[in-house]
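Just the one chain here, laid out as structure tokens, in the form predicted on its own.
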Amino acid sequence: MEEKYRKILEDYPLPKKLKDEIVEELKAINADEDFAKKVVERCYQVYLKNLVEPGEAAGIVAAQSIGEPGTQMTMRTFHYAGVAEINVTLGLPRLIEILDVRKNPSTPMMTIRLLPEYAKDREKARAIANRIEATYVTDIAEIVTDLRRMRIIVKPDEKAMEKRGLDLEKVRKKIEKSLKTEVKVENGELVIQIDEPSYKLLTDSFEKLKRLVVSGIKEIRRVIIRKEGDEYVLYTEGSNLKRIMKEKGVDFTRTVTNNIYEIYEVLGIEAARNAVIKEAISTLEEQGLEVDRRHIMLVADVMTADGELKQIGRHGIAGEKQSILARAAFEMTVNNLLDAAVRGEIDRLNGITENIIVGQPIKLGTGDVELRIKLFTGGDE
């Protein structure tokens, strides 16, 4: 019967997902061929009624559909998924971040999933977490300045170093490379001698040493391991998708970051479009707001249509509108009008915003149609 149902559906230009749903429902009720034809015809009629009518202002409907629930959103950060240590920006600030395509979101984070042989074993998951978490010199040693002899002494903590898989020689080489100066080992301690008798040079070196990352990824400030179902998942504070995807044991096909610009740079424009949709929907749903995903998909399409990620703002989509009046109505009114006047630009008044500004009927619905009628005046005609 399934083949018969699909044969009936072949004549109807319906989306594949919808066809699959209809087939499943017909199978559930075990419909015969005649009844199936009636059901499919009815479904097609309802589908046509739900399509956007020609001349509909889809963009404005989408903007209203996202903007109105946006007024109900809270302004807050939140402890992520019951993990007290990681804060995540949610609500309106996060929605603004997504639509502005911020290169540096306020709380970047990653969800790193592991390959099967690592995901089941807590010790292996912990080893990956230690490998990627940024380890500063201050995490594994005490740093002391010896003012009298103009030198800095690094006193390592053996247990902390062992936990992070480091030894004295690795740390010594890392410090030498960073400070570009010789580091000596004396009684199990690292000694950095300052050549010039300069107090400023000593304090500068001390500050640089405190900020030095000896292992891990600089951007990953903290890693938390959580068990979800039967596998361990890593949550990170900070994000570096490119480096994480190269890490051994990481399942890069299921690893995600909330930094959309990073996804665009690493995986390309289609991945960025999906990320915009996913992040916007999850931000709205977290607040208990329901927006039809097609409105968000339209916004994401406009943001990515040119093959590069553009914000919705005067530096992106709104600033590239054809109409001068529409650009002026959004932001920077005087500048837009002045620039247009200097260049001698012409506004064709094709859009909605500009027609409202000048007080004309908008080109929408019945206003979109131009009809001319030749009246019969009598006589021989």
Given for the second form:
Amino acid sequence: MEEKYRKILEDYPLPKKLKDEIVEELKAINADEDFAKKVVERCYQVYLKNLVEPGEAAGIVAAQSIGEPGTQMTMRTFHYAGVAEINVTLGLPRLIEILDVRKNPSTPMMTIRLLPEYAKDREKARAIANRIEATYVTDIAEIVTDLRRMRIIVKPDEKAMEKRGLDLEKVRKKIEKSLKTEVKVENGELVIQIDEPSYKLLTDSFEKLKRLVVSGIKEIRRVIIRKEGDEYVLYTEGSNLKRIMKEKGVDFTRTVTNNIYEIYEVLGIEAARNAVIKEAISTLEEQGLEVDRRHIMLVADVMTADGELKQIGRHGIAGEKQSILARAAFEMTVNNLLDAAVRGEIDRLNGITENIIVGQPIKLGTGDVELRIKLFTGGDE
Amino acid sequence: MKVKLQDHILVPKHEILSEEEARELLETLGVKEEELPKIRVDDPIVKELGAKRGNIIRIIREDELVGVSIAYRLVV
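Next up, the form predicted in complex with its partner chain, please; the one we just looked at was the form predicted on its own.
Below is the whole assembly, all chains and molecules, this chain first.
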């Protein structure tokens, strides 16, 4: 029977998902061929009726549909959401961050999934977590300055080092490379001798040493392991997709970050589009607001149409409008008008905003079509 | 092991159109190629596919609500 339904549906230009649904429904009522044909025809009519009409102001509708629930969003910035202990920006500030395409969002976060052989084993997951988490010298050792003999002494904590898979030699090399001076080992401690009799040099080296990352990825400030279903998943505070994807044991294909610009750089424009949609919807949903995803998809499409991720606003979409009046109507009115005057720009009055300003009919809906009248001239022609 | 960016869950399937397909597409859509949305030559996925300037990329997007939809981008 299913075959028959499919055959009827074949010629209709309906979306695949809708077709599947119709087939399911037809199967449920066990319709015969004639009846099925009627149902399909009726569905198609309703589908056509619900399509967006040409000339519809889809952008305005999207703006209002996102804007209205947006007014109900909380101004409260921080919240411990989803994953315990990791702080993520939510609500309106997060939505602004997404639409502004901030290169450094205030709370970057990654969800790292592991390859099957690592995901089941807590110890192996722990090992990966230790490897990627940024470890500073201060985490594994005590740093002391000896002013009298002009030297800095690093007293390592054996247990802490072992936990992170480090040994004295590795740490020594790391410090040597970063400070560009010789580091000696004296009975289990690292000694950095400052040759010049300069107190400033000593304090500078000390400060640098405190900030030195001896292992892990600098951006990954903290890693939390959680069991999800039957696998262990790592959540990180801070994000560096490029480095993580090369890490052993990480299932790169299922590892994501909430830093959209990073996704754009590493995975390209289409992934960025998906990320914008996903992040915006989850932000709205978390606030209990329901916005149809098609409105957000439209926004994401506009943001990615030129192949690069552009923000909504004066440095992106709104700022690149060709019309001076439209730009002036958005933000920084005087500057825009003045700059345009200096450059001698011309406004062709092609868009909506500028035509509203000058009081002309706009090219939207029925205004988008022009009527032609066929005059009867009376003659043979 | 070399990671394939296209396998990532956020990346939809990208394909390069052949010249013939491209011509046919522009005809059916009734647009010039510069009117299509763009994708940069230095986009990581374009690099992976080895597409050149002027190629048209077919993108097969999958969405939980909308289902499968097809989009096109011109490599610039």
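In this text, all values refer to a predicted model and were calculated from it rather than measured experimentally. Rigid core (definition): largest C-alpha set, two forms, superposition within 1.5 Å. Residue numbers count along the first chain shown, from 1.
*Return yes or no for T353: a CA shift of at least 2 Å between the two forms, with the rigid core superposed?*
Yes, T353 moves 2 Å or more.
*Hey, does V342 budge by 2 Å or more at the Cα between the two forms once the core is superposed?*
Yes; that C-alpha moves by at least 2 Å between the two forms.
*asked:* On a rigid core superposition, would L364 pass a 2 Å threshold for CA movement between the two forms?
replied: Result for L364: yes, a 2 Å-plus shift.
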